[in-house]
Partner chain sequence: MDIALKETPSDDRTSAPPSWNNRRRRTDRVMHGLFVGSAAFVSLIIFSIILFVGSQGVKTFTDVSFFQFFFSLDWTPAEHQFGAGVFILGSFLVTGLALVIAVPFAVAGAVFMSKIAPSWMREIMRPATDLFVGIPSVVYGLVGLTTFVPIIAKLTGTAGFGVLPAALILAIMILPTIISVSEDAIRTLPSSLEEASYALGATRWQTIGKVLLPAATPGILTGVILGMGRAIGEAMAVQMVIGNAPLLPKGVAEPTSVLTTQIVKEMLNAPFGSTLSNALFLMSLVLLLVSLSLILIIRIVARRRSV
Amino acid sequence: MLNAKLTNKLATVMFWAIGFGILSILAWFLWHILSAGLPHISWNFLTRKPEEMIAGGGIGPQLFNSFYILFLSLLFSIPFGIGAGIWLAEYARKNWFTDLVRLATEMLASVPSIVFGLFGLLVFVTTLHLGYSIIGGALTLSLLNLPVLVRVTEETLRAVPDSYREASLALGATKWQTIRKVLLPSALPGLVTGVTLVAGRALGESAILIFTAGVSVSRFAPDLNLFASGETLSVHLWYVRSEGLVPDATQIAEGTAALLVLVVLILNLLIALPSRLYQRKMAGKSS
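Could you give me the structure of that single chain in the form predicted alone?
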């Protein structure tokens, strides 16, 4: 009994230490980036076009392109990803074909993003003659998001108790009505978590977009043309630090990095908070 209590205390201390360690690393990471970059963020920095040779350029077109490509990639990937997850969880029979689909999904989820970038370069940029464009980058990013959305949707729906399905079907609902009105609302928090993960990953992605969306921006800002070149914040950060010739390249990179972190944090909050409120509302109704 004494050994069991001692082991329990040691395990508790160890896990608390691990938790504090992770939070400390995250806090140091955020402080290091934000303290260096926030002083360089201003209204002119957020709205002006970038400069190639003189100081004082901004990141306005890159900021717009980041959200534009993110929106398009989610527009393409969410219906197909969630639809495939619903099929695997609710309709697919257990056979070699569904096992092959799951295996392929898991393999695609582990493929490095630069491989998707090369695939997008070969298919969308070269074969389909889309060039370095916003639509090419968005389509390639949607391929990166699909495996995660499929697996998250399937696992989230499988976590819903079977009693929900049985009760709905017993009341005369069809299978699709059960999925649409019972299972999907119950699985909504998990689905929102999956969308949040892929959205944050897409905002910070650079390898794919270097090969498909390019490293330049349109002369017009904002430019809704799907076939215009679409450099994003993450690509601009890479370009400025690696090949930038402007005198204030370091300041631009630090400001871009801080802005990218803030955008990801704010996006996660905007997506996660309504989901948490909805979850509490549903829990209150059920109780």
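For comparison with the form predicted alone, produce the structure of the form predicted in complex with the partner chain.
Nothing else is written out below except the one chain.
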């Protein structure tokens, strides 16, 4: 009995140590990136064009391309992802087709991003002759977004109480009217969270974009041309550290990494805020 108590005490100490260990790894990681990179971030760094050979280049075009490609990829993937999610939550009956859609979505979610990259290279860049381009990158990236969007949409719609569906249908609403006017507005906070999650992931993606959007930027940056090549922040970070020739490659990489982490931090905060405000408004506590 004494032995068991002693073991228990030791185990508790060990669990606390591991808990703090994990937290300190995470904290060290964050501190390391931000402290190394934030000093390199300046207005010039954020807006100027990159240099090939000399120090002092910026990341302006890459910053623009990151958000441009992200925006386009969401534009392509949100309608299909939300549509398929609505179908799974509201229409799907138990049959082979539903099982197939679920299995296929799960499989798609497990595809390594480099495989998406090669698929994009094969289909969009080569077969469709889009070349290394913003549009090729955005199309391929939207495939990565799809399964998460489908899952988030289905889950948030399932969390909407059935009583809303019954109330609406009992008033003679069609299914689509019920979805559009009752279910989607109620599910909105969840959907916003899901899209933000997807955006964070897509923004940091690099393996897909190396093979589809390329590792160089347009001469006319920022360039809205869909067929211009569109190196993003993450790709640029990898490129300067592994193939770049500029003498300040380390500084550029660290500054870019800090910027990426900052964006991820901000997105995580954004996930928390609007959904809370929205819920408060709908709970009717405003009076």
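For clarity, a rigid core is taken as the largest C-alpha set superposing within 1.5 Å between two forms. Given the structure is predicted, the values throughout are model-derived calculations rather than measurements. Residue numbers count along the first chain shown, from 1.
Participant: Note yes or no: does the Cα of residue 53 move by 2 Å or more between the two forms after the core is superposed?
Facilitator: The answer is no, as the C-alpha of residue 53 shifts between the two forms by less than 2 Å after core alignment.
Participant: Keeping the rigid core fixed, work out how far the Cα of residue 19 travels between the two forms, to one decimal in Å.
Facilitator: Its alpha carbon moves by 7.3 Å.
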